[in-house]
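Here's a solo chain for you in structure tokens, the form predicted alone.
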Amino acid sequence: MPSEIRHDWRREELLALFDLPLPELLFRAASVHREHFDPAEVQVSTLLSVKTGGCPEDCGYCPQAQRYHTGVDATKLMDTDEVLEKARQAKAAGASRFCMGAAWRSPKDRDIPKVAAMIAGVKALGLETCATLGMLTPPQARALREAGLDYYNHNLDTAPEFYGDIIHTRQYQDRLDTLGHVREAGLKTCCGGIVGMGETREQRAGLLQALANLPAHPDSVPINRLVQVPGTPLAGTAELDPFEFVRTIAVARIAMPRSMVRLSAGREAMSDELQALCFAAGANSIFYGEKLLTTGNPDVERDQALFARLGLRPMPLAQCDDRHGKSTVAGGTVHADITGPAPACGCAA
């Protein structure tokens, strides 16, 4: 039977999926994946920290929190021209989406025009735009949308009941409220979490339950594997079993069939074999480039070599000449997230 798009997942249903023998779980996830995507295609994005460090929050995993001694120095917001040069480099390397991250609890209204200029410039290069700036007000979300922002990233991080063990300066509802403002502004959502922070399997299922039961499934679901940075409270946490990470990817694919499931932070430490299992389990998106905000990421050459070994290719980005006309595929770029039927014109937007 075709996979059902649901927003009423029960915790015990997701745990039952986690408990399946791994070959059976991979088969189910791969079957769902094939219903909605070409399993040989992977969407590629690049992430740039446009304002690093100095964050007042106390997220236990984050080296950018000003209260932790991690060697990450606070910087000012980058100049737009410098951001655009990085975006050109990302596009030349094969990325289709350019994500801009700033270490803020929430941006001040005076920051929005500066970020909007970056967004408009990146959009003019023919790239999809994504930003992660912390909590947003409804007017801020609308202003970013008007500037040309396509996606907004705001993670739930973990299950509601485990959240208070990791973060104390922001409530779970604050995150849900920002996601609501983003959706109401007409932006697509990029929302996932981090695993390997000492949570139980039930709490990993709880994260996926919270994501899958949002009013709309996130267009992109980044699954981050904790990068343990010395100086943060979570440094020294027992590492998550690699097969448990693969199970998390597979259950995310089954619970959110049309979402892009992204291998995000922590990929630098993953073997090629582990990444291959994740792709087999339904992951179909990665971040490209040498750095994710302040932590390492596999370089472009390694990713290209892995794609070649696995027979994978970047997703093509459908670019529509107009909403009711023909569509073309731009060579050398890669796909926008698709979460529902494409318009009649074939545009993926």
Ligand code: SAM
Given for the second form:
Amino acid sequence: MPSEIRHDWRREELLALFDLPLPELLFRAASVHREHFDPAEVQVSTLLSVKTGGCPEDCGYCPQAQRYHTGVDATKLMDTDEVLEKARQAKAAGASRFCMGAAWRSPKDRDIPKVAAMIAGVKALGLETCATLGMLTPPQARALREAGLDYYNHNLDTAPEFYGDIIHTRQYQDRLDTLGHVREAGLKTCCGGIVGMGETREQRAGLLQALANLPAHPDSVPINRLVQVPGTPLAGTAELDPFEFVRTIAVARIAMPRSMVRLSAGREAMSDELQALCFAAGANSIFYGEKLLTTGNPDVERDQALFARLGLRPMPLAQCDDRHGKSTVAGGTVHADITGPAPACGCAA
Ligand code: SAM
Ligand code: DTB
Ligand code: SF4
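Cool, the form predicted alone is there; where's the form predicted in complex with the named molecule?
So here's everything in the complex, that chain up top.
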């Protein structure tokens, strides 16, 4: 019987999944994964920091908060042409989605036309577009949608009861409000969190509960493993057991069966074997390219070798398939080929 899409997960149910013997948990997660996806396909996104550092917020994990001394210099918003050159390079390297990040608490209205021009340009290259700019008002969300934005990333980051230990300059409810504005504007949501910040297993279950019980499951769920950056308050936190990370991925897959579960920050420090376990547990998306926003990511050659070793391939660009009237993923045209040059999509390039 296919797994139900539920929005009423109880904390104890998710904890009971976390408590399963690992082989049983992996089996259940892998079974759910196969109901909605080809387990050999992994969606590939590339990130670019279009405005780095100098952020007024106090997120305890973040190297871009102005108040921490992390060696990240503040920059101004990049020029559109420079962003488009990076997007062309990402496409040529095999990415299907391009995510633009800005170290803002929230964008100013005068920033929106500049970001809109970037979004329109990236979209015209035939890439899916994603942005993460902080809190949005409803008109800002609508303006980004009109410019061609597909996804907006805004994370819940952790369980509601642990949030106040990590961030003091805004509330959990602020995040939920922005996610509401994003959904109402017709954007797809990318929303996940960070583990390894000293939270308990119950709080990891609490993050997944909060994500799965949103009015709609996020289309993409990035699960970040804390990248410890010297100078941030969370540097020096005890490392999370790698198997606990795998369990978190598996429970995310079971609780949100149709979402892309992304193995996000922290992959550079993971062995190929740990990443393979995460894919077996239902992860089906990665950030691809040498850099996340300010920290490192595996280089392209390492990821190409990993895909080849594991028999994985990049997920076709559903956006282009939709436009051509094809059924989405399985059997669709592969626009992004991580193991070779990207075939021309032709639809908007
Ligand atoms: N300023 C915007 C915001 O906070 O929504 C957008 C950029 S912010 C850097 C995007 C996300 O990156 C955060 O919500 C957090 O989940 C993740 N992140 C930031 N620093 C991280 C770190 N050191 N390790 C893991 N994830 C991190
Ligand atoms: C997400 O959940 N992870 C990405 C993306 N969304 C924007 C960011 C990770 C940032 C890691 C720290 C850095 O590189 O500055
Ligand atoms: Fe600013 Fe975003 Fe970093 Fe928080 S996570 S300090 S809002 S850039």
